[in-house]
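Here you get one chain, nothing else, as structure tokens; it is the form predicted on its own.
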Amino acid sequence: MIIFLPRPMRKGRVSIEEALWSRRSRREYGPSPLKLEELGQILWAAQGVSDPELGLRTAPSVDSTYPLELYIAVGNGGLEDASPGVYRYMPIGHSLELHLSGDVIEDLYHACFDQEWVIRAPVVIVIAGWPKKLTRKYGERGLTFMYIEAGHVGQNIYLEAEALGLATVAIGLLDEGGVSRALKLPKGLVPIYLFPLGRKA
């Protein structure tokens, strides 16, 4: 199943300096699901195409390699018009595909040692990454660069969702065999870096 999203802003209501001033790791959330135009703009930040002729993405990557993909754990009643799930972003196209059905958000929270931000979340953004992808080109350092981009996507995240007026924080103190399983995802994906996102509680 696909999800298409609404097309992604261009220009918003908050300067960049104002979310910068603002920004705040944020663990504690509303109850009100996500909408998918707040999620979809989310995601565009992160890896969305900025350039399609290019092939350019919102965030820098080494030789336009771009080894990091999006996984989405949406909980029940946590996006509006989607059902509960784990979806996967799709830049070329920004839509969600339906990735595994049913609520993971628990298994997710257990892999990332019961911080409890995580299960309070209705939706978590899991960045992961494929290392082969530049090991093969830049040996160990390709591993270096590999985090270094996830560190760009993260913050992002952090800063649409800042924009946004919606709520998240950053979590690097994972399982990662954990969160593999609970997502489900395919062999040598290495998933690297979590976000909760929710409304401001």
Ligand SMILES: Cc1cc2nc3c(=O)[nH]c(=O)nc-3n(C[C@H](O)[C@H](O)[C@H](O)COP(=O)(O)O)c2cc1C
Contents of the next structure:
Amino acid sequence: MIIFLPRPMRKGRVSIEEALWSRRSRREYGPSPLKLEELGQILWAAQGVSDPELGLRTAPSVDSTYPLELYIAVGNGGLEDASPGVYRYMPIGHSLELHLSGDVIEDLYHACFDQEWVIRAPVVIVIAGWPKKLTRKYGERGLTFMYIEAGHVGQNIYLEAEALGLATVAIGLLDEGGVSRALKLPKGLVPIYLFPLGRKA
Ligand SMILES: Cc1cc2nc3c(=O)[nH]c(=O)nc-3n(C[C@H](O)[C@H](O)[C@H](O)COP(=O)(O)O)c2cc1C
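Counterpart to the form predicted on its own, namely the form predicted together with the named molecule:
Below, the chain from earlier opens the complete complex, with every other chain and molecule after it.
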């Protein structure tokens, strides 16, 4: 199943400087579900295509390799017009592809050593990467590149969330095996960074 996301906006109400000033890690979330256009805007900021001709994206990538993937865990009633499950963001086409049905947020919460804010969030974005895509070209340094790239993507998520008046926090303390099992990630794809996302409480 594919969900086509609304076209991302090019101009918001908050300047980049205002977003930088006010950005904070936010661990409390309101109860109402996110809208597809809100999640779509965040995913576009994270990994969306900004130059379709050259295939370039909003976040930089070494030699345009793009080794990262975004998986989105949607809890029960977490996202308008979408059933609970795990979706994969498809940058080309700006859409969500259903990867797994059912709410896995509790499993993610346990894989993050029971950090409360994970289970409180309506939606959790997971940044994962294919190390082999980089190490076969750059050796050990390729692994470092993967984590640097995840940092770029994470900062874009923080700033877009701030600009939209939403709340998020970077989660790096996690058990990789636990996250992989919860999301049923393909072999060789490594979970790096989680971003619970919701409305400000
Ligand atoms: C690499 C990294 C890992 C982090 N992991 C966690 C985490 O597992 N849980 C958490 O609550 N916050 C985590 N944070 C958020 C930091 O605690 C937060 O950025 C810091 O306290 C500064 O606050 P601020 O983001 O509001 O400016 C992480 C931040 C980074 C950069």
